[in-house]
Amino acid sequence: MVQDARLYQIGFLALFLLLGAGTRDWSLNPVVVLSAIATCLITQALCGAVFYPSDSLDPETEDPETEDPATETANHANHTGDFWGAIALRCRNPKILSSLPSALVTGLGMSLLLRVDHPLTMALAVIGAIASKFVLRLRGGHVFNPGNFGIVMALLWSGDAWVSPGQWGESGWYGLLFLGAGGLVLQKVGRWDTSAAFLGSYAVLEAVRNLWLGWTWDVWAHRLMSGSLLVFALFMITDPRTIPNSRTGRLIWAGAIALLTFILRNVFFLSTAPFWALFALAPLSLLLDWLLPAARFEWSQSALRLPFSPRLASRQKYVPE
């Protein structure tokens, strides 16, 4: 059985955008997808040769007398000054492998909502995106969701890209797939929650305002049912590693999201309004971890390992509530 989630949703995302375009007539162009995908991984593993340090190891618990080569070597080529060697070591850092997964999971996921006419406004796009995680940090976590900064970043500096709210149509079919891949994965992670609270709010808030405009349910029903707002509420929402780690400040955050996201799309019209709830909202995570402490979110297995990386991979645990 597969313990690490990211390999989840990387088959859910991929299944997906081929059913997008084999279904719902898309147009994709293989070469942006392609572009987006490759842009992603070089990006992460040039980030993480820059910005992990090179002995990850944790030293309270490393014995001296068993420390692999790899990590010898390192400390030895930073200690006389050797940088090329320093710089080659680094690339080979463990911790570089078993992030691939998570950059993996970004940029199938741009490729799901994301819209360009250039295969380069793609690649910028995810290459703010994975930056993001590394030089926009407070108190060691993520300030935004790297999927959802390199959106909107793509939205507000670009002039050929866009998000279609409505390219998966109508179809119930749709919305049950949807549901039903997302709970799998967020019963791995659990993190249900996020997503529960999220549309329920909005439901409810959609629900008040059809009720005073005396519409019918369909109209109620018809917003609710939109592919890339299910997409977004249980594939992009609920990244564990950019919410709050307590239920209740996830609550309170996703609750605020939906808020936010309903008076976007109804007072000022925008129909991007969910990323643009997120990424407005996203410090918020860091003051409730603040004010509602909690064990932080970690990946239960590396996906992937290098030959000289055991102790690293098997001191990564999901610590649950």
Second form
Amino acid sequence: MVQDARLYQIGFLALFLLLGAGTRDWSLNPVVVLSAIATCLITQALCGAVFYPSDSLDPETEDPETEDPATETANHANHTGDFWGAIALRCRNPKILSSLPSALVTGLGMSLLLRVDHPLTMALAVIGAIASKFVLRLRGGHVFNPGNFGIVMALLWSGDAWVSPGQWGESGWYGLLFLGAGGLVLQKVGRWDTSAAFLGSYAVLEAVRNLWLGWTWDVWAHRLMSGSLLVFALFMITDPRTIPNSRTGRLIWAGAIALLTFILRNVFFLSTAPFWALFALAPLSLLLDWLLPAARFEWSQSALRLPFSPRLASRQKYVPE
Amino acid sequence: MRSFRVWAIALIAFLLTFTVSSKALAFCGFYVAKADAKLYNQASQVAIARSGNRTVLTMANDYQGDVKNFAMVVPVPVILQREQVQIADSRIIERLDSFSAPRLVEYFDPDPCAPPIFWNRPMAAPAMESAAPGRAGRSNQALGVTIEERFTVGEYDILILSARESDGLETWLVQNGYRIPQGARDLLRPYIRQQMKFFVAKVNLEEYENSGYQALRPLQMTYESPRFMLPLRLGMVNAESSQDLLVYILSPEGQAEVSNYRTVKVPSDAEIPVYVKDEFSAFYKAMFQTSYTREGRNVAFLEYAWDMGSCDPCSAEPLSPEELRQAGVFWTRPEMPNNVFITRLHVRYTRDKFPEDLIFQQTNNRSLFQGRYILRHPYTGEMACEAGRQYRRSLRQRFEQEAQTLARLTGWNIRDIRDKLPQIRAEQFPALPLVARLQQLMGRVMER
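Structure of the form predicted together with the partner chain, please, following the form predicted alone?
To see the whole picture, the full complex is given below, headed by that same chain.
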């Protein structure tokens, strides 16, 4: 049994991409998807080489790995002034390989949600998404959900990116698939409460509005059965590295995002409301972590045995910050 | 420390509720009969030119009955003043329709024994039927109904109503001689609660007779609102069956799409048998119905998405700057005259599959799409060469392929289609030498 939930996520996101392209009349351009995948992996590797501290905590795994031979040599090379040698050695940092699945999840998620006219736009959005993990950091963690950050940046700054909230339609079958797949992944990372809190509070808010307006209940069901909303709730806001660590914090946070989504959608008529809500409230998770401290989430590594660093795989003990 | 955290959370929640202000501000109404005439609206056409929050909405009016019975009620997001409502030229909707309509193109195969020559001639688009009936009356009462504006534009008398309760509005409409369909009251309420206003139009007979026009002209309204939607629900009250809506969205950005239903491209670029030329309307209707059923009856079809500066092939000439202005385009400047992208959406809706009003969004997607169907006329002249014989043999397979495509798209019986296919006869090629004719016969025997 594979332990790393990210691999499930990668599998499901890839499946959704294929399903969507095959059955939902999407104008998915394979070149765009490939550019997203290639860019996310390359950017992650490069950023890892540049930013991962060679002798302290790894931002992705935060394994207290201090005696890795590669990093030791890298430090040595730095001291002797051999710049390129140091870079080459840094590229062999085993933490880079272990962080690639996260990057791939971001790349696939963005291919699924973001539509662009040109592959370059996708590449830039993905670079922004991955780079945000390394540059926009506070209290030892990244501030924004990388995929969400990339999507919002592309919507804001590029002239040819958009999001199609109606792309999945509201077919019940797809809804079940999303719920099932999302549930499986969230079970593995123990963050199902976030999705439940988001969907639950959003459903309640929409129900109250529906009741007040006097719409029939199929209007409510139609608004909630949107495939895009489910993908967002199950695969985007649940990124365990950018949500509050304590359960209470997560519930408050997810409820706040649901409320802001509801307001943006029904008062400001933004069809891409969930993305803006998540973007605006991402920093709130840092505040909630400060108010309600709890142990930080770590990706389990046992699925990724690193060929040139056997000691890492054998040292899986989690040491809190 | 703990109480401090609780206070901090409460403060954040408080700030959140105050960082959002409230603004409420949508379309396609139902037609109301004043007399006992039968209500029925089968198809409607709407053009929406939109940039930012500014919207110019043109509603085509193909009402066929007695004009004194015409009336319509449309929910609108804001109170409209006299200068925000205009009469548009009815040819504008026709021009948008013919420019963007799904098209049949034909190609003529060249003589396989000679250097190639191509023709590419656009055919007339299928005529999209539109109908828009209704009736009306008027009066003035309290009942929580306020007449916000009252004015006459062209042949129409227009009232902008706001209401506090749906019961009051219904009573007002009934007292003023509008025949409200059963169930309209429940559907008026959500629009009233969203603080929408009601645009009520009926024909001013005197003005109508003075105008000298034979048909009612389209009404065009201009307003600012973040809402980008069309209210379908009211229109479904008096619908007997599924209704067709054609929406032409004009944007400076790119394609528009429906954000709360799937937007699906209509099947396109299919090669179909030549005989369809004489029954393109029937073909398109059958094909649309088949796609509609196949997609689950709850999608919006994209029939055309194009930059309005060009077309290829053109089913009609692109609209002139003056025509675009009449269609509501307000953002073009002399230095950028063609900054207009048109999206044609065709929605066939029923109550059970479209519970929610249509919400649109503009995207930056500038990829071009057209509903386009291809006829390839075979070469029928003399072909006294080997290439000609190969060509002739390839035709049978091609016809069969076209027949299958047609059957798949329309759901028509493949045998009926095959019966209408051209027959390939040896007499068409009398100039072939004896040996070649024998080979041809052999080929035919082997194909069988």
